[in-house]
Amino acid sequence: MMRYDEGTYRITEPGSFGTRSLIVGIAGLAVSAIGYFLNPAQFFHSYLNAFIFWFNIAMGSLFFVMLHHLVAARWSVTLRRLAENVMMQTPLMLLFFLPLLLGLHDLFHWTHHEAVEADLILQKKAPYLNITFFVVRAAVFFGVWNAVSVLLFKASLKQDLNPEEAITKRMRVISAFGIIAYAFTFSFASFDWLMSLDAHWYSTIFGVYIFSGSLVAIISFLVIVLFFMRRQGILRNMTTTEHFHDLGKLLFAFTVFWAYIAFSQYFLIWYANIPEETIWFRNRWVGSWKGVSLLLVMGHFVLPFFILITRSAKRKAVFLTVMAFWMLFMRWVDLYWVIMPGLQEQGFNLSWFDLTAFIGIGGIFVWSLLKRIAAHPLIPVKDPQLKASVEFISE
């Protein structure tokens, strides 16, 4: 049970769930560890595929922190420490990272010399298709997030201490300048990680795609984390009813976007019907795999959309919060849908490794998030459109 001081905005006590966090992530990330030296390939995509969910949760809170000072949301400042302290997570996801790096082999044909020698279209994407560079791009795609959220949040913290209107447009300028290196960096981080697990596809709006999805992820996880936080009494002055109603008209509206941009990708390659480029869904339409990909289209799109769309479901804390657990498993689904025809040809195969990777990393994420939450006030306490945030009333 959290303790939480109204005075200071602070935890004070940190309760017992981080540290039972902790294990669970030790405990699945070693019995993960197993999975390795029984079956590589099964292991390094289950553990690319837990990696890419919480990574996307990381980076989508970066987008929601840059777009809330570019915008000068007033709404979501009782939010934005929440989702700075997520977006603190990109050092982490740094180091998840590199086991990848062990298993490039397992999970890329690309990297396969004699796959290269005998395949033309491999050889034409060579100069960029190969190990040394992929990892040079890692490394400034890494640098360019971490480098933006550590400014953003030594910023915000400045702010706690002297708010003066320089800060908040310092915070404006390096989002402003940080929201195009994202665009780029994002994309082509879903390209090298993601795309080239079939390095014959492409496609030009697949890191939208991908980004879709994080958006959706990061408002499911705020929700969550908001809802139980307010169940212990901690920000229940501070957000309301109208938080989680603005919260739920993003989720909604970022759950259109990402069937819009799924549905543009499915549709311009249905219609140019190029065998490069119709492959990667005909893989996606074999055996099980057909029912994956409808349960996508009925349960990330068709099902949400009905239930958000009224009014009532975004203004119910606990119904919301219901929805937000649901998008995230989709999230997840959406993930697997993608990493996992490339390994399992014929039909989905659930892997004990796909569980223990996701809570490995899953509860490490968890349990430095909360003690980052810890550390500093809840709230931006010196923001000047904090009184506004907290009188706020959706429309």
The other form holds:
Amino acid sequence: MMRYDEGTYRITEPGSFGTRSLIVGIAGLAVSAIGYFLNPAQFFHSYLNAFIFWFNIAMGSLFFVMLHHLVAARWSVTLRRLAENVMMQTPLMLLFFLPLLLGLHDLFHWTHHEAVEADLILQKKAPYLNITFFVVRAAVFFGVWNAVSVLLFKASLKQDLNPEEAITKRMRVISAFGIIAYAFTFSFASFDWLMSLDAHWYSTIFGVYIFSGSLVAIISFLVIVLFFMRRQGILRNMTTTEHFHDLGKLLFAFTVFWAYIAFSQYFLIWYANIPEETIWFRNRWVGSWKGVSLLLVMGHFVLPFFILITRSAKRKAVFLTVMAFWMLFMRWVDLYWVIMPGLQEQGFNLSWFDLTAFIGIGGIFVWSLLKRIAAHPLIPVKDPQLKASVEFISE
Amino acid sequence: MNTTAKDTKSLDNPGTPLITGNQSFHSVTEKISGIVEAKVSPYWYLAITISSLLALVFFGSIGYLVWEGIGIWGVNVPVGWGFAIINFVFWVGIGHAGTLISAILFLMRQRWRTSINRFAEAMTLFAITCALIFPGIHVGRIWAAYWMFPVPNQMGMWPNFRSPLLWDVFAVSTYFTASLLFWYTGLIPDFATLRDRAKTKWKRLIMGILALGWRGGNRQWKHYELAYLILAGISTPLVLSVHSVVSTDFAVSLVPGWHTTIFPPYFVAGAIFSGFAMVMTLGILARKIFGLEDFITVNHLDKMSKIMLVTGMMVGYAYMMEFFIAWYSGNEYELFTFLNRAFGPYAWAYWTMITCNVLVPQLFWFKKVRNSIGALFVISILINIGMWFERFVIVVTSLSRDFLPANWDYYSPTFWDIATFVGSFGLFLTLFLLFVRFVPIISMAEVKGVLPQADPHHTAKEQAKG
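Would you mind giving the form predicted in complex with its partner chain, to go alongside the form predicted alone above?
Every component of the complex follows; first up is the chain already shown.
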């Protein structure tokens, strides 16, 4: 049981959940490590799937924080520190990225010399798709994300001591430049880590597609974290149903946004019917993959659309949390659907490593997040708009 | 509306009031009704004379087109889509800001929209009117234009439901209808104000009919606000769908430079970008001419500049992604198309587009620029030039060098192309001038809602102080 001091907004007793997550995480990773020896191709695909899932939550959070500063949002001030704590898991994600470098051959067809030599198109792409440049790019991406996250977090902690307007302004400036860097780095990371799994295939919207999913992921994640915090009596004095309502609206909006982007991608490729493009969707319409494709349409869009459009679904915290869990599950399915068909061509075949890698990275992610949550006040205590955020009414 | 009173305090920075000049409810009514009730200025007559002459050029050009045929335009093999389609997309794009401001900003509780939504919506309607004319005349046999609609007929002939051109007909006309209803709903309380202030019988009668018996009772407001909210909800997806559908005119094809998956959101961003630029141009003129500096404040212009900065960069992102993927695809036709855009015979158009849409808006980073009326006016016009060229680049460059080099040709517009395009501004401005003359250009009811006096705690607070 966590304990929390309502005066300082700090966690006084962290409770055992963090430690338990750590143990589960380590166990999950240990079991996954066996997979590395048993079936490396399956292991790396499962690992990539889990990595991207948690990475998208951290990245979505970075975006959420930057957006908060740029639009000078008030309602989300009490949620800002939570999002910042999630955002600060980016360095951890760098750590989790490193094992992928061992599996480039298992994941990416274009890393095989003989394949490139036999393939004219891959030869044309070689100046971009080669291991050295791939690693350099990843280093640049993480460099940018870490720099922006750390700068924002430091400024935010500084504001806790000294609520000058200059700090608010500084965070806004960092966010303005950060969000531009983010747009490009996130898109190219999506191209590198996901789109190039099928090295021939290309789609200009792909970066936006993965980005739209990460927005769904972070809002769902925030809903869940907020819900369980409040159940432990934490932040009860600083958040209200109104915050759930607004998070619910964003969850609805981003779900629709994801559907819009996903549909744009699918529809234009389907209609033009150019074989080199349709192959990607055709691979996801084979055997049992067809069921996954349909599950995405229904579960990632139709169902949440009709449920979340109602007012009460957004204002009942329990209900919204259930939906948030569902949407996170759908996020995982979506990434599974993007990643796995390259490995399992005839139909999906769930592996134990899908689960172990997921809880392995997730357990450590949650542990690290809880540690950070406990280290600082849970809200930006001196933010000039804090009062407005607590009192706001969602309409 | 329903976001008005309660959050006046908590959601708006008390330091920057939305409406300046210490207005009261009465002074708002006086100022805005005054514009339509005042004696007509000779400048207005001058302006409408010029604009209707231009509109005559427009209709004259169309008349000659109908008489003579599409041959008077520059379109030919391989560029079969020339100015008409460029202008259609351009005007539809302009028409995006109005409903975005009134619907999406409404749902997002952006209360600064109240000063600009009325004329932005009117602008939308007039821009869509201009837009709809172009595909209509582009069919050549204009008397058969009604075949664009699925009209049952004895020949059993139907439009191709799989064609995005047909979806355009539905998407744009739905958008026009919804925007018109939304605009009219917002106007009802203001028509009632004009009715109550009317000094002549005829005016009272006409305004009375338009006001639909509005009395401003509590129950009426309750229904009205609910209707407004629902209309905003219905209009919101339309804002996104219309230009997405327009983008499919290009993107479902096999033409390199047209067929790319980012087109729908990229077109929507571009449309919002150009629409805001036009709202800015007209807003700056309106505030200057009618002395509305207290209503359309520098603060409003500042916010609009920021939206243009964001959407301009989204468009820039799309330009870059298209170029990158054209290379990354390893498809020689894709790559050729983009190299040809940037360095081929139409390079001048491409770089005009890049300069106006990507480089110039970067000036909005500076508060000085965002607060300088002259700079904003010039930039907003440059953006519209840039966005017109974007459509030019898309339509013309891809077609002029298609898959068969033997077909390649350099497209140039004829006199009639240009006359029709310039003339369409005449129609647009004439409609806008008529609007300015007869309809309150700022929503009085909504602006009153964002005044400090609208806060239920206002009087109590003042009394406590006194």
